[in-house]
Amino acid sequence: MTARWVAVAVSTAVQRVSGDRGGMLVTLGFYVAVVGTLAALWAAAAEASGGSVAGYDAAALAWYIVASEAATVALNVRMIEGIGDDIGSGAIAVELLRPAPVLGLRMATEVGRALPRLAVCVAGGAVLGVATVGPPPSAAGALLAVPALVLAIACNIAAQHAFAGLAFWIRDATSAWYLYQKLVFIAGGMLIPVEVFPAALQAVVKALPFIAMSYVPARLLSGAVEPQLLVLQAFWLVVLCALAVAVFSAGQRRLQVVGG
């Protein structure tokens, strides 16, 4: 049953964005304007560099940054904060009295809410891509991209869940939203591949949940064949989901204490 309830909020998300075109276009014009202007910053730092930066040359930045990017920019931005005023408005709690699992139906109309701005992201990062530096630099790695970046929007919706969650104590999320993108876009390699990083700081960056939301999908598109960061997303996505549940478990205890 709870299979069938999270198929049919996917499915319903689906439709539902897939039908708005004016909004598609609004992210895929956004999405376009920021992947050309930061491949382009990467373009002239890698030539300042004598051709490359950490390893990556200008055709790598700018796959990495058509990766990083959509699997950022088809989500909602502003999750984090929106799921904090339900929670304190106490529409969560009106949720938790319905039969369908809350979470679950929450993270599955997200994901569905996700997929087509991701593929409409992913089908304008490729032809400009495409026309700018020409194709990808490895097939491999671009084949390895595209479930990297499904497991991508999953960790990040996972992790945005658990971070909302802590509405249950503080009832405002909005640091914690603050908190949260700025982590995406640094530890997350969204911005600037890990690789830039001292040592002892990218050591301390792959140890973190983040690299799984931006950094996996960008490294393989840039040409990095390496399928063991399809595992590492997915440990990561089952102990987010672990950290989510935890975090509305505790905060729905809370609630039936103090009568919210």
Contents of the next structure:
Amino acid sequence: MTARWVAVAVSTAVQRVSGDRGGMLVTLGFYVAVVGTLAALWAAAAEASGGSVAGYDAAALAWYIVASEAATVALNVRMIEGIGDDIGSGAIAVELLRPAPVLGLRMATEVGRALPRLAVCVAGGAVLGVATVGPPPSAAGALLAVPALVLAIACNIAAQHAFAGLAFWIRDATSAWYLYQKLVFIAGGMLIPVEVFPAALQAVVKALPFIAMSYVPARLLSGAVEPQLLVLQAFWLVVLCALAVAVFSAGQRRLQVVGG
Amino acid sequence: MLLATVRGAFAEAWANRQSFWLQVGAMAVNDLAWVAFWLLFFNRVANVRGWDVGRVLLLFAVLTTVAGVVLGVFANARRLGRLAAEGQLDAVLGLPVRPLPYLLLRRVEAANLGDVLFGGLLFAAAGAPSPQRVLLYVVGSIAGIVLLTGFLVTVGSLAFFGGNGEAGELGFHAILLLAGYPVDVFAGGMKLMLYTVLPAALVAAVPARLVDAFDVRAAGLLAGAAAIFALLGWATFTLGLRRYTSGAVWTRA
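Please give the corresponding structure for the form predicted in complex with the partner chain, as opposed to the form predicted alone shown earlier.
Now the full complex is given, and it begins with the chain already shown.
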């Protein structure tokens, strides 16, 4: 039963997003613009630093950005805000009537929405990368980056639901969204490789779950062959799912007290 | 009438003060994250094609000021395409005012007012303010505001001629994304584009450069470009409005 509703939620979302050609084109256009801009910035940085920055040369940095941006652009950018609105307005109460867990259904749907966009971004990024800096630095690293991208998305979705669950208490998750987004941008290594940080900050950032959401696939696609990073992502996925379940369970009990 | 519109828009944004300050604060956190990014970046890379940390923070101060005013005070500038495509202009056309100024002033976004505040504070902290630099920062920001508003009105008004407003959304995201980076990291055709059809370089990079090293020719080009985009926005909207078809939707626009 559980496997069935997960499969239905994922496949329905995949079909819905795949059918929206205009939306996919906008996602691809935005992704290419962001990757082109950041790759140009980091190429200029590498050139100004004698060919490499923190061990990454211009090609590695370009592939880093291809993966880090794909892992984030593929997601629904206003997910936290949307979940918060549904909780704050009480609309989520209707979902409690379904014979399936609210959180599980929502997360499966978001994964389904993200997968087609991820495929389009990765394809666009691969073409852009090969055309500008040549193939990825390591074929093994590129192969490891594929599951890492899917795990990154799953971790991000789980964490966003945990953050958005704050709306059960504060009734508006907009400010939580701003804060979360910037944590992924910086601490997640989306804009900047973690190795560029000062040593003390690197240690802090590497102990946080945000690196599972962008840095790990980016690090792998930039040429590092470090399969242990996939284990780290799996660990954070379990932790973040457990956190989201705890927040939603407590929040749903509170919602019943408020009256929905 | 326009003054009353501005007063009404500000009163509406200010009505829920807790929400107002929460949104302003959230935007300040958002902007601080970008400052953190540039500090980390320039901690490792001293200088990128003539841009160091001081000049990039100055660029960011101008950008947040410009974007804050355009998206905060003239908030409908980025929504024009959707309003036109969805036939939501009926309520405006029935009023005894010029539609474009009224539309631009009708809505205030509290969150983006946080950008204006942040831009001013960042300039005060990192822009080495002196009377001359403050004057150049203010005048350069005004030029950027006129140019960005004109650009957003132009791409938004394309919805009158076809599509459903995606051109406006794409133009909005593209110009703000590209305006936030030192223009000299780009080269060739891309750089040319940033000074012409997608004038991201003129929104913040050129005004910031003028604050650091004033140049009459560059200032004249910036003023001319701002005037051209303002005129282009007005002309595209005016011509497009003749093709407007009501959606029979009565909204406040």
